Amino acid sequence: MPEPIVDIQNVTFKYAGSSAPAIVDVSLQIKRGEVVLVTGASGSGKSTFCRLLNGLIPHFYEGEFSGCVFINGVDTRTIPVYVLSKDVGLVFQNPDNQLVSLSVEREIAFGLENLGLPREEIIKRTEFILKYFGLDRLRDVPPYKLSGGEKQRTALAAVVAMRPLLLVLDEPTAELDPMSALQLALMLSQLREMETTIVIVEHRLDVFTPLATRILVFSEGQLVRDGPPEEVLFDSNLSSLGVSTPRVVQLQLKLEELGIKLPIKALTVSSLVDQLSSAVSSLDLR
């Protein structure tokens, strides 16, 4: 079997000065090409989980760390963060925190230059990424003049250009309006087609559920749910964990309470409408 991209073994971490661990005895593996949606209430351990993936824990955050995190077979404790960043691309909650160049084009090229790629390869990748993410018309625009959605798209494009093995997005819709969030989901769906391994930490599940192959739910630092969306989201106890399930799921749960059970658990509105239409058409109304 191929080696997992992420292998977390019995990890517990307590921040310096904190009375309780932020992550408690977490173990899991993430395989190449998976799209993992991570959710939970505020303070449940989601952001700490992100910091484990890119090596910020244990290298930059002081505290008590136990267990092991392997990224592509390498123990994160043994390599510096700047080396790990070649394999793990992180898109921040606020893109302003990572946009540093004077134009969109320069922003995309910046990371490639830091990788030491030949000039011809930098030009080739930059041109491809500008077109792939629909940023060609914005290539000369300074990031501070971009809209929130355009900034997030630029930040994502700059990270993807470096071709990381693992792409991590921490609350990527926090600064976005609903339309921009949907556009971001569309771009990530295209990356899924390229078999990019993606971890999305998010509480707005409606947007990203159709992309996910797996959902992790954290509560008080513990991993309490781990499975496919159809299994995790239809757990009626999720609300007690501070998780707001997608509205399409809520509607199906309400239908089940009324005695109407659909043959397939729908994760999109279109799928639900198709099933309801099929159910109605099959009724004998004579």
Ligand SMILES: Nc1ncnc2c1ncn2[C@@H]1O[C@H](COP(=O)(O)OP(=O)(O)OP(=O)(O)O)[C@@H](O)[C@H]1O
Second form
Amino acid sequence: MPEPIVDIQNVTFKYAGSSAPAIVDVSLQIKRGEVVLVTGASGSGKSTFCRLLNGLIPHFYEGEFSGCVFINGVDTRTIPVYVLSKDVGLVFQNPDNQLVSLSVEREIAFGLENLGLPREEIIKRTEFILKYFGLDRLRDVPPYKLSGGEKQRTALAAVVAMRPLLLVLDEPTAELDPMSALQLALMLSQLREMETTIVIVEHRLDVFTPLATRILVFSEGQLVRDGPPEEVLFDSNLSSLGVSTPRVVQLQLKLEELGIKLPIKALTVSSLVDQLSSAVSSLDLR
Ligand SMILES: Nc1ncnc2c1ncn2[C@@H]1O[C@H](COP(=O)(O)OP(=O)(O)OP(=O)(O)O)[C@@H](O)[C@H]1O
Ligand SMILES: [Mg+2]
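Just the form predicted on its own so far, so send over the form predicted together with the named molecule.
Below is the entire complex, every chain and molecule, led by the chain shown above.
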């Protein structure tokens, strides 16, 4: 069995000065190629969970830490954050905090230079990534002149160029308009096809559920749901955990209340339409 990319064992963490822990006895494993969507009410511990993955906890944030986090088999307590950052690539809510270079092209090359890669490899990877993320025509543009969506795409491209084992995104669409959020989701679904392991914290479940293989729900620091989207989202108690159920799921729950149960749980509008039309065509309407 290959080693899981993430192995969290009974982790509890309380920030210094806080009265209650932000993460309470969490255990889970994430395997290569999983796309894990993390959700839960504000303050439930999602960002703290991300900080466990990149080693900022326990290295940077002071507090009481117990349990173990292994990234690709290595205990995060035993390696510094800058070493871990080669394996765990982070994309933040606000790309302005992440973009440091004078052009889109330089932004992508910058991380690769920091990895100490040979010049030819840096050029090859930069060219590939510029095309892959549709950033070719913006290569000479300084980040401050980009739109919010283009900035976030550049931040994601720069991280993906470094080929991390795990990509962690903490509310990457929080500052984006709906169209740019959708474009980011499309980019991530392409990465999913490349077997990239992704952890993404998001409230926009409508947009991101179609690419998730698994959903985690946090409540008051505890991991209260963990399973495939069909299982987690069709739980009618989800709203009590501060999670807004995707509209396509809400509609099916309503239909179920009316006694109409579809054979397959649809997670996208198109699959719901397919099922409804086959259900209707099987009715004898004469
Ligand atoms: N740097 C910090 N110092 C002290 N307490 C913190 C710190 N960061 C977060 N907390 C506390 O830890 C708990 C979990 O916070 P966290 O930021 O992980 O939640 P979240 O689910 O990411 O929330 P949001 O949806 O608002 O981003 C909250 O009670 C929060 O107040
Ligand atoms: Mg947060």
